[in-house]
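There is one chain below, alone, in structure tokens, taken in the form predicted on its own.
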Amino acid sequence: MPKPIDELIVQETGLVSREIFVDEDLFKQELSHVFARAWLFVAHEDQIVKNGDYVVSKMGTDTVIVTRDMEGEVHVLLNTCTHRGMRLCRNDMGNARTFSCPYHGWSYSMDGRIVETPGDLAGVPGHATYYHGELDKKDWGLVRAPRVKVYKRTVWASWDPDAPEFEDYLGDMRQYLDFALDGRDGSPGNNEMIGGILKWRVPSNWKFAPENFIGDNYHDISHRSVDLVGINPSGGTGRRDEEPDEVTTLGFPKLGHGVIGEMPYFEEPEFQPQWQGNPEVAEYYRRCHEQRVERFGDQPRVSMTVGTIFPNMSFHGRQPRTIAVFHPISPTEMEMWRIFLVDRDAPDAVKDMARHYHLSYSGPGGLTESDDMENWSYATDSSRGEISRSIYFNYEMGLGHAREVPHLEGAVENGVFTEENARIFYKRWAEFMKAGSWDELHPGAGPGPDRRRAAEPTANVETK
């Protein structure tokens, strides 16, 4: 049996205990704790352009179909059949106004002028003969998350009815959020998948990789490599163009999120030369910053890098533009979802550009995504052991040096290096582990446990 979770992470001194990594137990807890109460990004509005479009997704171990029903309106719902749990869906994508069960033809409508409900039981083989017009058909039809929110062309979902409202959620790590997926000028949700998802498997425990991407500069020694061979699409050695010297790293302690970016501005800075392996990439990026200086003025704004949104999805805001999804396979596996962003109006020039840089960044083949895995899988490796299990990571960088960030509510940041938003991730965690529903979870507007709201319930979908 595991220690009681406050052993696990002990807070006070920055430890965490290796068995998180690799017992099944906890696995199984953060399951049902975890992954069934938070909201969890689930796909791209890309992948559903049409009526009737689906695609196949993940929420946790269990697979959903997120798909737009007749009306226009996204769902997303259990993928097994009511009676006897086949998969309905085992193509990764498609096209359907019904959903059909191949194992014994019960089938699932998407259509509102068939069922009262998108996902309702609408076909049983034999339902007037075999079950003698017995079987109350409304009382079948498909599991369905209770919270869908569609913003800025993503799609998120929670199993939680109870869970607080997607913006509250958020915080003000929303606003980083947005950089990610608005424009380059600042336009709002103006981003499009370049292709579709690259998935990959990893050996390694889900919580390495969200860890990573929520706020660890420290190890940047381990793609030194990358930075000699240089993939820099300006050329010459490096990962990336260079990066602002303000940034740092802000965490938000209530909501478990962390970001390595800048805290809010009123001036944009100077334009930095960026993409300048190809004119025509070069000069677009010039003018979408002409743009974000005329669209902001004077008015506060942030931008990014790389962050985490607790639990499993992280973003890069600038170089390359991505979002990562790390769904849980068992205590020491996981499947990496990457998907790469661009500017829908953007050129073709731009946007062929973008792929391939990303490519060589991200994704199994990607130079930098290898070093990162390696990290992981070995470090998830050597906590199996009996005696290594039995001791704790160390989580003590910066410790006790946190400052409140002004304009941010509930915002802390720490430096350049540091471990405060590892910290904070796993105090997240601890934190849904030991709760009972999310009354004793619900994020509050700033610091303090007095600043915690009760949650409330809201409709089925939310669109925006």
The other form holds:
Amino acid sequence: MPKPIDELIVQETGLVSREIFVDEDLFKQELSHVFARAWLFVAHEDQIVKNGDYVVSKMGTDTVIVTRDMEGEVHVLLNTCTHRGMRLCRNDMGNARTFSCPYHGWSYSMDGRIVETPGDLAGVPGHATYYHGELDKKDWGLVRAPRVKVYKRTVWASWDPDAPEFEDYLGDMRQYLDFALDGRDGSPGNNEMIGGILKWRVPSNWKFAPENFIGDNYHDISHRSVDLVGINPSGGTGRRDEEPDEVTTLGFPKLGHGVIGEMPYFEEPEFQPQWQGNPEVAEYYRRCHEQRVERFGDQPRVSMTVGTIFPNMSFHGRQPRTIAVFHPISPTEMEMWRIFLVDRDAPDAVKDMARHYHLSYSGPGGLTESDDMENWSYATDSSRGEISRSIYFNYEMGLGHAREVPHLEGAVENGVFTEENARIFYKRWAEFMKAGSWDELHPGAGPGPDRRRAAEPTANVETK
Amino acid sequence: MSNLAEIELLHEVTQFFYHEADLLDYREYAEWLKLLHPEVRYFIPLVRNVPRMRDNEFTREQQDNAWMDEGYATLEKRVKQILTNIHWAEEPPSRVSHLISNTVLVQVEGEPGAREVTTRSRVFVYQNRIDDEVNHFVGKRIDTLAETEHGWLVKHRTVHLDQSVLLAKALTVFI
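Could you give the coordinates for the form predicted together with its partner chain, as opposed to the form predicted on its own above?
Now the complete complex, all chains and molecules, led by this one.
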């Protein structure tokens, strides 16, 4: 049996045991303590536009059907027949009013005129005869996630009825998620998903990925080959267009989220030309900048490059602009999903250029991401050995140097190169692993900066 | 086209594919790039599990997501990245073997010397890395080759991989 959680995650000294990346018992505990409790990203609304549309997704190791019923409500249902467990829906996507099990024909309806609640059992072959009419269909509807939230065109769910409201779960990290989900001009929820999700298997523990995305600028060396070749969308070297100078890492110790991004600022930074490979596209982004200046005025706003919503959803906000989800398969394997976002109301040329750029950057065929896979999979593999697994990873960088952030509740700022956000991620992971219920996990519980609202904006924290 | 002409053309095309596979398997990437048409399109769509009667099993070229959907410029960058010798997903280099089979001529257009030939083949790419990492990329390949003064060049390639979830951690080989 593995050591107690507090010996696996040693917060005072920044140590993380390799056991948590390879151990079977800890993996099982993760599924029940983390994945059956946390809010998880399950789908994008563009996958379920019309009533009756459905898409199959994952929550932990369970497969779920995310579907829009005949009244337009979104449901997240466990994708298994309640009778004998056959995977009810083996398509990835489609449109259906009824899901019928191919094994014995039990069928479940998404039409509230036929059943009390969409997802309920509607038809059972031989109900009147073999079951003598005695089977209570209401008891045997599809298992549903009790908590579902559609947020700016993304769909999230939790198996735990006691989970906090999604907005509370996000806390002020929401502002950074908004940056990715809003339009480039700042228009709320202005995002569109490019058709099709990249899905691929990686022989890596799932935690390597969200940890990497939470603020590991230190691993930039991995991507030197693509920086040398240059895929930045204005031509030239590097992976992206010029980024703001004010980039830092911010973490939310009581929530587990983290981001590489900017501190809240009150004036739009000087316009930096972007996407110069196509004049029409470059002009679009210039216009978006002007609209941001107009929209926000001297109000606070944030921007970000990459971040993680605990536990397994990460996102790029700038270049590329994508969502990544890391589904656990076993202690040493995960399935990675990637979704590409563009402004919904952008011209086709803008969408097309973004799509091609995202593809050349991300996914198993991406010039950047392919090298991440190599790191995570061989770090997992080399943690398996009897001696290897008994030692710790070092997360000491910047320990004790976190600073409170004005204008963001419960956030700390840590500088560009630091492992503070990773420590925050594993601290939150440890809390989930130890907790018996959400009573012990509610945002605001446990050590860390208070969640009280910080002081009013002052001039000395503004960044240009 | 006479039977004999068709056999000759098919022979030319398959020899071209074997030569191309040889260059890739022996890591002669710079030479391989010379077999690509400047307007080449290299497309590996995603495959989705959908009902048989649906037509959305594959994602659409230059519209949707894909494993790869690119032109010459990006393909050249891929080669350059490999040649930096610090592209860790290909360092140390994978051992790769391409098997091309079942090639049939689907369409032949133009006059000898300036023909465009569309073919359908099966492709099996075996990749082995480090100690025991093995990936199989198997699928159907539809190629359009253009006959030019530099010989045959790949003008369009679509690979329909027989996997919906890619069972490889990275796609760093050319198929």
